[in-house]
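In the block that follows, a single chain appears as structure tokens, in the form predicted on its own.
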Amino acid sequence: MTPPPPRSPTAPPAPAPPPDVLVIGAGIAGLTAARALSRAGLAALVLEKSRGLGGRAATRTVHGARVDHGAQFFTARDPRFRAEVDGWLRDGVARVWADGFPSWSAAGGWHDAEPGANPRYACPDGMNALGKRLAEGLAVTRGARAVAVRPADGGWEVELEDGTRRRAPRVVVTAPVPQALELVRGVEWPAGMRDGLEAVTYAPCFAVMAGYPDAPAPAWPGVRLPDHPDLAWIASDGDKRDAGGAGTVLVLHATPTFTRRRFDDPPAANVADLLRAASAVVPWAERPAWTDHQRWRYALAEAPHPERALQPAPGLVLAGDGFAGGVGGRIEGAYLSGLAAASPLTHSD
């Protein structure tokens, strides 16, 4: 029998072409920018420091329950964002959760939600479903923490924590503004621009997740505590989705004042004090079967930049939920900032 001819060695795969744009951050702004750039025909690569997608639109599984431990809901006012949300609603990615929320105070008791409020949307599978949806079809490298962004050979170089470097003619930075200012190096800032960015401030938030397998769900989806010094918000998280056997899950958000004062305190003490505060509204709140927590250093832009994105140098754009022209800090603001970030890069020569 004639032996078969020897196989030719398999050629190694061709290296991926270099991207046209590097996008730092796979939050809502970064993913929206990358998607807009891709639709304009540019090859965008998203570099994300963590394993997740969506930034503060975050969900984790705790004791079998999927819990939103960051952004709790979103609204949609701008026509462009409403059109996006309509697609999410059609596909079941999001649903209307509530038309406003009641409030409670020690002095005044309960007050109903204001009539005619904009719908509050949530995601049955968790708020991180938004990041997963926006990332469909995009090139995303996770676990890639950027430590510096520098001009290089007429374009830009991004240095990663592991020492590797990526280059592209354009780069979009969507990290929180204080982190973005630390990243961007070797740039001659236009007059007044850096001062305006340094004026952007964020509120931190300490979040508590607590499970009560045998407790009845509250009659409300969420409640605001506008006058409480320590506790700002309580959500009945299972109201967003089928909680299954997880029972009732509460999510508590501390006030910025509490979080700033106790950001570095032992988490167990913070959890206990916030559950004690919640017991004024939910009598059994101090007796959870389990708890978890999350510290958000840049939870909400208190003083966002008035622009939706900034271009301090050719090919470099800063964006994120610290921008967005008056709706900073919200998911809608981050989305609009992502669109604004893509615009000058898709129209540049």
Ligand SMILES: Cc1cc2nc3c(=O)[nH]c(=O)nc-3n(C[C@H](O)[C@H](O)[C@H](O)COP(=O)(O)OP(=O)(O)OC[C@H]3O[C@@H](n4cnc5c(N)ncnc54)[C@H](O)[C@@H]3O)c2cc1C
Given for the second form:
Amino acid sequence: MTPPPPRSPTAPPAPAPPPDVLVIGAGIAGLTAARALSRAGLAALVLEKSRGLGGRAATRTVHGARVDHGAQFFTARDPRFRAEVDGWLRDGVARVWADGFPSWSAAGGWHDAEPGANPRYACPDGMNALGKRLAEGLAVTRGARAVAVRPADGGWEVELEDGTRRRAPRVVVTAPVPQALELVRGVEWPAGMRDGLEAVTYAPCFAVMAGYPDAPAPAWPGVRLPDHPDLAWIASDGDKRDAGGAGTVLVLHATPTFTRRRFDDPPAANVADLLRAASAVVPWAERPAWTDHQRWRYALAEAPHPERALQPAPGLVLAGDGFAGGVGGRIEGAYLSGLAAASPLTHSD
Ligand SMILES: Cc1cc2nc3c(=O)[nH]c(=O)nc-3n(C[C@H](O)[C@H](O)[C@H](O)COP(=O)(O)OP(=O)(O)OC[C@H]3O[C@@H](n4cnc5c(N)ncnc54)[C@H](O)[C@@H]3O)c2cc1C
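So that was the form predicted on its own. Now I'd like the form predicted in complex with this ligand, please.
Now the complete complex, all chains and molecules, led by this one.
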């Protein structure tokens, strides 16, 4: 038998087989959906516009400190999510961070954490460890921003910002609902469905990260400010991990009211005002060695859709924390929505 000719070293690699499913978004929902689809034997390709994994479960390194600038912690109530979290705890991806958080108000001072609250989990390496974990073994193309999703040849076509087009029989869109609606604007839908989706709203959040290399760590992991007009939350972020000499790091979250009012203001003014507000709770908060900030237009699903995922046309599913189905969005809601997104695509055709 004649052996096949040796491959030229310059021959291009064989093209990857076309995916069975394109998943837009490598956040918790998209990665969970892609994993469930892969486990059901479908070839899933995740398209992610950013360079990171995990979406709003986000971490960045600032002045040598790992800082969670998006989701701060998560809870696990549903048995399916709890089983997943058990694996994360076993492997050190996550740990119990707190049993609850105290609250502070100008009028009433400090109140202890509610007794018997669910454990709050965090990740020693940062919340984006969840995205990295969920993405293991999955095909993810980063830096791939989808600009339109449309029907094509009995399946679906996703157009990317660079002009390239990807096709697959099925598509899952996990961008926040207003952005998802923009992507699928050309798709014909059952009457009434669009109204339900347009009713899904998210609270925005202006987040401040601030480093205090020489300050003592606060006595609490995080504190809620339920009555404050501007500031909703202060975390002692370094409390989640070995800070590696980076010292104390605070993460402040502005209220939705403050963020809506000041969204387009110069960030430096917002940072200064929020640090001033925090100094009522942490006297040295106004004297950081460094600061950073992040503006989240879609932070938390305020009015999620009652379904966990929606299939407006055969082979097209919308999912994400905006489809919380009653669990109130968040990381757990995104995970459950990702599972729900995979279900009709693995059973119906
Ligand atoms: C400041 C803040 C604090 C929070 N605090 C908590 C908390 O303490 N506890 C908690 O449980 N939850 C918290 N959350 C909410 C939690 O982060 C989200 O509910 C959850 O991460 C949402 O996951 P998702 O996969 O639905 O969406 P996302 O995480 O938004 O993932 C969507 C992904 O799609 C990508 N994408 C979007 N558009 C496109 C496109 N056109 N093309 C390609 N890719 C695209 C995005 O880049 C992103 O990676 C917080 C969020 C924020 C912002």
